[in-house]
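The chain that follows stands alone, in the form predicted alone, written as structure tokens.
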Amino acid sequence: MLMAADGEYLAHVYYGKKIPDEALVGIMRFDESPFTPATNNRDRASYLDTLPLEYPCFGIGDYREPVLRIHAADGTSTCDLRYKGYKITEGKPALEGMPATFATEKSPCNTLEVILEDKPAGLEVSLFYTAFEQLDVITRSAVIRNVGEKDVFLTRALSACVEFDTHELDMITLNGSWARERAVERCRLHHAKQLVDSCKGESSHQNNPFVALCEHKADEDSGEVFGFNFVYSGNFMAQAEVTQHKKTRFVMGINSIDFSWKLGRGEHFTAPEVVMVHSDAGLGKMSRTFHDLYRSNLIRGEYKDKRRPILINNWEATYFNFNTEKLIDIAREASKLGIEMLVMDDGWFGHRDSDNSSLGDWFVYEKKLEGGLKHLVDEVNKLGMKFGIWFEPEMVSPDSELYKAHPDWAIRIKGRELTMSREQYVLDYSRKDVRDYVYSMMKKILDSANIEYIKWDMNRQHTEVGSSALPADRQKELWHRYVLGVYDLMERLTTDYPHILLENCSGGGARFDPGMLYYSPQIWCSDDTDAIERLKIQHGTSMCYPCSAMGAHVSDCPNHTVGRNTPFATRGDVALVGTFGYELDVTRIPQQDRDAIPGQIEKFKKFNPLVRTGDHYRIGNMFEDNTWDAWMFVAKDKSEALFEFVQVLGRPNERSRNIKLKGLDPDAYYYEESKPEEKLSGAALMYAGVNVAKMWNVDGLYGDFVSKTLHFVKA
């Protein structure tokens, strides 16, 4: 709920559980010192430093974190936005050149546009709020226009600010690093500022653009939670600030480090979208709301509501050491087992036999792929399998024809040594000529053979950020222009090839964000494919991203990242949560594991509709107890449920576990599929629980890393 305080200052009144449309001006404390400027103009600065402003600016007496800061033509930074008007429209406008949620017939919405102005600065700002009628979701974005006569530079342009009338909140973030992405971290807010951000040019392995603020007592199933997710794939910041009066200001948007945007006369800047979710029933309900929104109102394309092909990727099977014959051998054996697609990973182009050359040379390495790409694809298709291919379109190797011809196409600062990472540089995607050239090469490959899947990778972050094509006063725009360039190329790709399944990847999970989900219905969750490590990674990812979007594979053992050995069945059960596939050499694994693949595939096909469309419930939590994990998927009509359990570590001299299920109809009766004669009420299963050992017809669980799935059906 918003209001124009004194008819001028847009203030935040209330955000939380739905209440009747009532006048809540009383909670604003206008009858307390320092009073409003209309009453006490001598203390306007104190007033603005306490008012819960909806889009706070720098330089007017509000010393809390600003959302908007400028560099005006006279060299000053002050901005003072005043309320001008509003309008309400049905539906939801698109964001220019950027991903955003959208309305559907099944999920209608309405949009409020609030217009603010700063006449001396010549600025007008439109704040957009879209409320989805069937979900506790509000999305926010902003458009900033120069309506004056002189140039204005934006030095900060965040997307959202929310004021909370309390400091008694916990902050939950998803942090980590390569191979251990999106670990859940929870801490209490304290006076001053707590921030997560990225200045790497991507949303990053280290901090995901997600934050939840919640009551101290909130858990999976109870308590008030406010979730925030930034629909953007570049630098971001999300910050909670506990103020001197024990209130909390939360802001989210593009990171202002090294950011500037020149607004000439008549020009505008669009700030990306923030998705806000409210839950009055804990973290679980927040997550399920995010999942429902993204599955129906963010993910697009042919695979939006379809099961994804079961693929086998050759990366961990061969790395760079493969040829046509080897790939066909893998495909031949995989096709016999029911695998539906072969994906050829890194190493098929230029003269690439290791990761030190050829990025940017997107033509076939004929020495490795004898007979050419079409021959390989045709042979794979003859086996009844689809074919997919790996690209890293944003990068260039120093040892490449592209870089030798166009060294200025790399992001760099003239006169400075360019830092290499993974022996590669980043292409300047702010330049249309660069994007056009790369896309033309990709298009030649895609048009040359029946390619039905692309894995789009991005394996390094930005350094020495500069562009040979931008003037000096626009150099700091490169960070954002780069992201817009990536979006532009992905939009072209998905428009020209709507039947191709696009999976995003960035050294694993460094760009697992809603911006990427807009273009690809799945994202490689992590380069760490170990089943036990994935329990944490997939748990954290599910805080706001649907499980159907998690790229998850069964890989070889000992695992290539951590060296752990886990049962083949457990690897399959953990990958069942995501898109499911294989990351191994199927011609070399033990016969026992090979024989298990058809059963795993049948199981995935059976339960994937429930995983893709059902409600996800987290039961275990490896961040709190690393000896076991469990989760459920429950049909929307509560007619069936899939329960999965993993015993991570065996326990000496311990009683068996009773685990309480979630999400069932308490008044209905259910049976486990293998025991139709034994019926229990949903209430009993949820409130008393099930004994996981007894459900397996064993006296107890023995050993480490063992798993089991149970399918409950309404009687």
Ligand code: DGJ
Given for the second form:
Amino acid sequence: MLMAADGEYLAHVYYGKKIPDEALVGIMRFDESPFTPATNNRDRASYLDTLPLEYPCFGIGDYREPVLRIHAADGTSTCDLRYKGYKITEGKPALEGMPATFATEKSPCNTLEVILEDKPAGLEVSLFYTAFEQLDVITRSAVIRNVGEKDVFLTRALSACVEFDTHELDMITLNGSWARERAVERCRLHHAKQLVDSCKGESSHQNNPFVALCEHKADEDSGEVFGFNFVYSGNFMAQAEVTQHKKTRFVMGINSIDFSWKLGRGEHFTAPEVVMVHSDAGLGKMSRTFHDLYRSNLIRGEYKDKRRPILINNWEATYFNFNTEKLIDIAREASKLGIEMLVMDDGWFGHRDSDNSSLGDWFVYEKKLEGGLKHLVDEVNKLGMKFGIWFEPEMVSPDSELYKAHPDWAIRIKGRELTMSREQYVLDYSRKDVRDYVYSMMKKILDSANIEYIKWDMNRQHTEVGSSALPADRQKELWHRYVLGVYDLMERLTTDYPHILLENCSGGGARFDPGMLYYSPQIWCSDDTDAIERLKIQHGTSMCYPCSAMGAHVSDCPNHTVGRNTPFATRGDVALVGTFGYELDVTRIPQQDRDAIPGQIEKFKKFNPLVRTGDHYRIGNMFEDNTWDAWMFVAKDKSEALFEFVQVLGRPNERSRNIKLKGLDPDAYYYEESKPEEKLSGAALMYAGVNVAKMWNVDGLYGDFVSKTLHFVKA
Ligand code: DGJ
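Right, the form predicted alone is done; let's see the coordinates for the form predicted together with the named molecule.
Full assembly next; the chain just shown is listed first.
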């Protein structure tokens, strides 16, 4: 709920559990000091420094974190937005050139546009709020227009601010590194500012653009939670600030480090979308709301509601060391086992034998792919399999023909040494000519053979950010223009090739964000394919991203990242949660593992509809107890549920575990598929629990890294 305080300042009144009232002015405490002076106009600063504001500006006596700051023609930074009016429109307008959630027939929505103005600065701002009522979701974005005579520079233009009338909150964030992305961290808010951000040019391995603020007592299943997710794939910031009066201001948007945007007369800037989810029943409900929204109102394309082909990717099987014969060998064996698609990963182009060459030269490496790409794809197709291919379209290697011809196409600052990372540079995607060139190369490849899947990778962050095509006063726009360029190319690709399944990837999961989900219905979760490490990674990712979008594969052992040996069955059960596939040399794995593949595939096919459309419940939590994990997928109509359990470490002399299931109908009766005669009420299964050992007819689960699945069906 919003109001125009004093008729001028757009104030935040309330956000939380639904209430029927239209006005709640009492809770604003306008008669309390230090608001009082404002009414007689003596002390605007103390008024503004305590007033909960919807879109706070810098420089007018509100000393908390601003969302808008400018560099005006006279060199000053102050801006002061006052309320001008509002409009309500049906539906949800698209964000030009950027990803955003959309309305569908099943989830109609209305959009509120509140207009603010700063007359001296010549600025007008529209704040957009769309309520997806059935889902307890509000999305936010902002458009800032220069309606004055002079140029104005935005030096900060965040997307949303939410004020909380308390500091009694925990902040949950998803942090990590390469191969251990999105670990859940929770801390109590304290006075001052607590920030997560990225200034790497992508959303990053280190901090995900997700934050949840919740009551201290909130847990998986109870308590009030507010989730925020930024629909953007570049630099971001998300910050909670506890103020002097023990209130909390939360802001989210494009990172203002090295950000500046020139608004000439009549120009505008669009701040990307923030998705806000409210839950009155803990983190689990928050996650399920995000999952529902993203599955139906963000992910697009032919694969949106479809099971994805079971793929085998040759990266961990061969790395750069492959040729046509090797790939066909893998495909031949894979096709016999029921695998549906071969994905040729890095190393098929230019003269790439290691990661130090050829990016940008998107033509076939004939020495490796003897007979050409079409020959390989045709052979794979003849085996009854689809074919997919890897690209890293945003990058260029110093030894490439592309770089030699166009060194100025790399992001760099003239006169400065350019930092090398993974032996490659980043292309200047703010330039249309660069994007057009890369796209024309990709198109040639895509049109040359029957390619049905692309893995779009991105393996380095930005340094020395400068563009040879931008004037000095627009250089700081490059970070954002780059992201817009990436979106532009992905939009072209997915429009021109609607049948191609696009999977995003960034050195594992460094760009697992909702911006990318708008273009690709799945994202490679992490380069760490170890089943046990994946328990944490997938748990953290599920905080706001649907499991059906998580790229997850069964790989070989000892695991290439951590050296761990886990049973093949456990690897399959953990990958089952995601898109599912294989990342190994199927011609060389032990025969017993090979023999298990058809069964795993059958299991995946059976349960994938539940994973894609059901409700996800986290039961175990490896961040709190790393000896076990468990989770469920429950059909929306509660007619069936998949329960998965992993005993991570066997323990001596412990009582076997009773686990309380979640999400079932308490009044219905269920049986486990293998024991139709044993019926138990949903209430018993949820409130008393199931004994995991008894269910599998064993005294106790024995051994490390063992997994089990149970399928409960309504009687
Ligand atoms: C990083 C990805 O995450 C891997 O899966 C693989 O595609 C390599 N890049 C290839 O260079």
